[in-house]
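Listed next as structure tokens is one chain, alone, in the form predicted alone.
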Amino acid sequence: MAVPRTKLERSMSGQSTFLSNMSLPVHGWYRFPAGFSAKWARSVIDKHRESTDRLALLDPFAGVGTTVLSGEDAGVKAYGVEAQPFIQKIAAAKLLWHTDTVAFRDAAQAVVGQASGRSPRRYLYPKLIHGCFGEEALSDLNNLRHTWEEMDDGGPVAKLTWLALVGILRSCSSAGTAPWQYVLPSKTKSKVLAPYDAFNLQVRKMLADMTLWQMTDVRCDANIFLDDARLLNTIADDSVGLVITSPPYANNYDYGDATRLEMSFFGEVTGWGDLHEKARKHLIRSCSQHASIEKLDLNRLLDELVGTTLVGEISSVCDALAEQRLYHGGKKDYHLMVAAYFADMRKAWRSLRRVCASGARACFVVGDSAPYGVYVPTDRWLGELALDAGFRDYSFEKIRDRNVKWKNRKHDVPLKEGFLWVQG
């Protein structure tokens, strides 16, 4: 039974979930729920705004962009790191919300008439998209796909009307797509909409949200870049002052697989096969599949933690699931995928140290989990590991607790979220 909420704890809870960003000018222009609200980001910014009066605000995790376009809205330089290329390109599109939108209108008005008029022609896509799509409405998404891209010319308006036509893909689908964006063949939706009748909303909605925020006059440095949070690479020694983001949580649940539909659209992905190589091979390792794909060693990957106060405590909960995994009947390598995420967690720290300046703050919206029923104190093992990397405390601060709805849970160890408060 859930422990009732305080007051504080109700009125915070939609603080760590995506959903409230879907009413959000631009925010909303495709729905990702891993994430966070793009209000509370705003009200983190505002603060600490001293921590980005000459420094950056940085997301080694950022997702579909929200951490950025909050800094924009904010008026402060904002840079995002995010592995997922898809995923990178819907949120850099998404800061492109400053182009010209008669030339935006133009453009999407052009590929709506010239993908009408076009006879139905012939389209070679994955048993997947056959399973998600009707014949007619695959044939209009086929005739603007392929409108789209005889009209691509890698600019700002060719990009938004690719975000167009992404950001319409599950709406126009018969099957089932889920809350957490798997998608489900086997089951079917009540409200489909009509591509182009589809398409049209979701351009006319970009350009109401740009006009908007361009009367704003707000224009800043921003950023997102295709690069790896345990590398950096892309972002200056010390010139971070303040972090808000939201790691992959260790839950199994497989990131690289959120946009296999669209990407199977696209034609970047043909089948599960390849999803690894092109997508989750890049992300920290939060899922048992990217484990066993990779056929990790656990030996090896508690070597990578050496050094740290945590290495005895991990190597004893993953030896717990090891032994646990005997006993159900997928055998998840629940193991790997902790040792693994607390690896590359590790070398994300270290990274964050680098870029960021003395006394910048971290924020991380965090949960725990337990698979299998064997704990894992994902919060105090983050924190462990920031100071680990050089930085100078931490805190938590619970929000809500976490799982508490599904009728199916394997276990009943309670679990939270909340946000890591790191220092230093």
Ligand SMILES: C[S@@+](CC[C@H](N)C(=O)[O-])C[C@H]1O[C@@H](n2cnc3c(N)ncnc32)[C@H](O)[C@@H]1O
Given for the second form:
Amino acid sequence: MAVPRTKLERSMSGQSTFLSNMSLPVHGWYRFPAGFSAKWARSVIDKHRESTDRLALLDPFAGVGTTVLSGEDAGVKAYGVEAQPFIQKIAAAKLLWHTDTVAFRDAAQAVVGQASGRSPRRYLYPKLIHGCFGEEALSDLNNLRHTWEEMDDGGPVAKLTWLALVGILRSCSSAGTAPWQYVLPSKTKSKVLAPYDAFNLQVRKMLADMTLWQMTDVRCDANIFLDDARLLNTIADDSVGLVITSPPYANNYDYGDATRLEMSFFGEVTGWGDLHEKARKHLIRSCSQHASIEKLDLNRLLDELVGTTLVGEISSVCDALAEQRLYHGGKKDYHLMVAAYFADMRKAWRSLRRVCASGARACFVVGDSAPYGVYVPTDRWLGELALDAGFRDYSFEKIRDRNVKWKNRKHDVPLKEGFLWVQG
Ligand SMILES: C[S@@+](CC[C@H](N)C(=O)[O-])C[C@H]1O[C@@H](n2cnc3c(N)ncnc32)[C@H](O)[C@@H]1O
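Having looked at the form predicted alone, could you now put up the form predicted in complex with the ligand?
Full assembly next; the chain just shown is listed first.
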């Protein structure tokens, strides 16, 4: 059964990106281009409010917490699950907006006071960091970081102060950022902020947002867990009435890499190997690097899809990708990526079935892809996997065409993005 479209949902194509969140309280504390619009999430919550009367709202691919914060704002019990540890830490810190503002202000001022009194130190950072920051900026950032580390007691104030520092790194970097989040040290920016100015500004913005939200505080249960959407160990059976989410797409975007600048600055990673161990290996396998590093076996992956109506179709697409690979210089393992992606998403739907109460609704923002020009009908295949997991029906609502304009696109297969609605 098709789910009716509302005016707000129809207008989402104009505001579907995270950029519109940057001017919203709390949402804008960290720029995460892979996120979706908080206003849109709120419109879906409002429209399906009866689904959350007794049950929770869940985002199993929570990112920086857009759905959960929108749920809190709407007074709904809201949970998120995020498997990339650094992204989960950012999201969880945003949920601390109700912390005492005076305590946060004093701590942030103390960090600035002590950091600016430290003499410039020798420091050892990965090459990426030296490529992204000028000497002076890095010295200031380094002093802020070490002062923060000395005051870190693991409490909410320390977490908010950490987030303030995380939130300014890109604006203090002279390096450009590719569409979405990859850092490009060779591409320089004209507008670069000085670390202390940026930090003070960020803290002031956070304090203003916290004060605003605390004035209308409708406290409800909200949390973002470090967990895996394929398992949902932190979510109780039959406890969810509404799911709003956007999973990784099978389009080779690497969420392990999305926070490489920030993780490198805080000493959490030093190189590519680290990035896989610390971040990527926990995630849905949606990029070819992931499939290659794990040396996956196609037949084993297809075995994981046995019993679904899709195994033949997925297998044909993977065969076509394995053939195309031979004609392309990069020889990317898209055939393994696609099989692994749908095997993973089958697990995610099964876990969702367990935690969703009967009659629950899910809205997935999804996009299809065409690696090496071979079309992967992600929306339909995800819908079929939802039925395979025991949901009753699905429908797809297109919100925009993709890959129809760019002159230098890699292939000319028309693509789309939209809402996959699932019920049952
Ligand atoms: C499209 S982004 C979601 C963005 C989110 N809607 C927001 O506004 O911030 C997909 C997210 O799924 C996360 N992810 C990937 N694999 C996961 C898994 N197995 N379990 C939970 N989260 C996962 C990624 O790290 C990424 O943050």
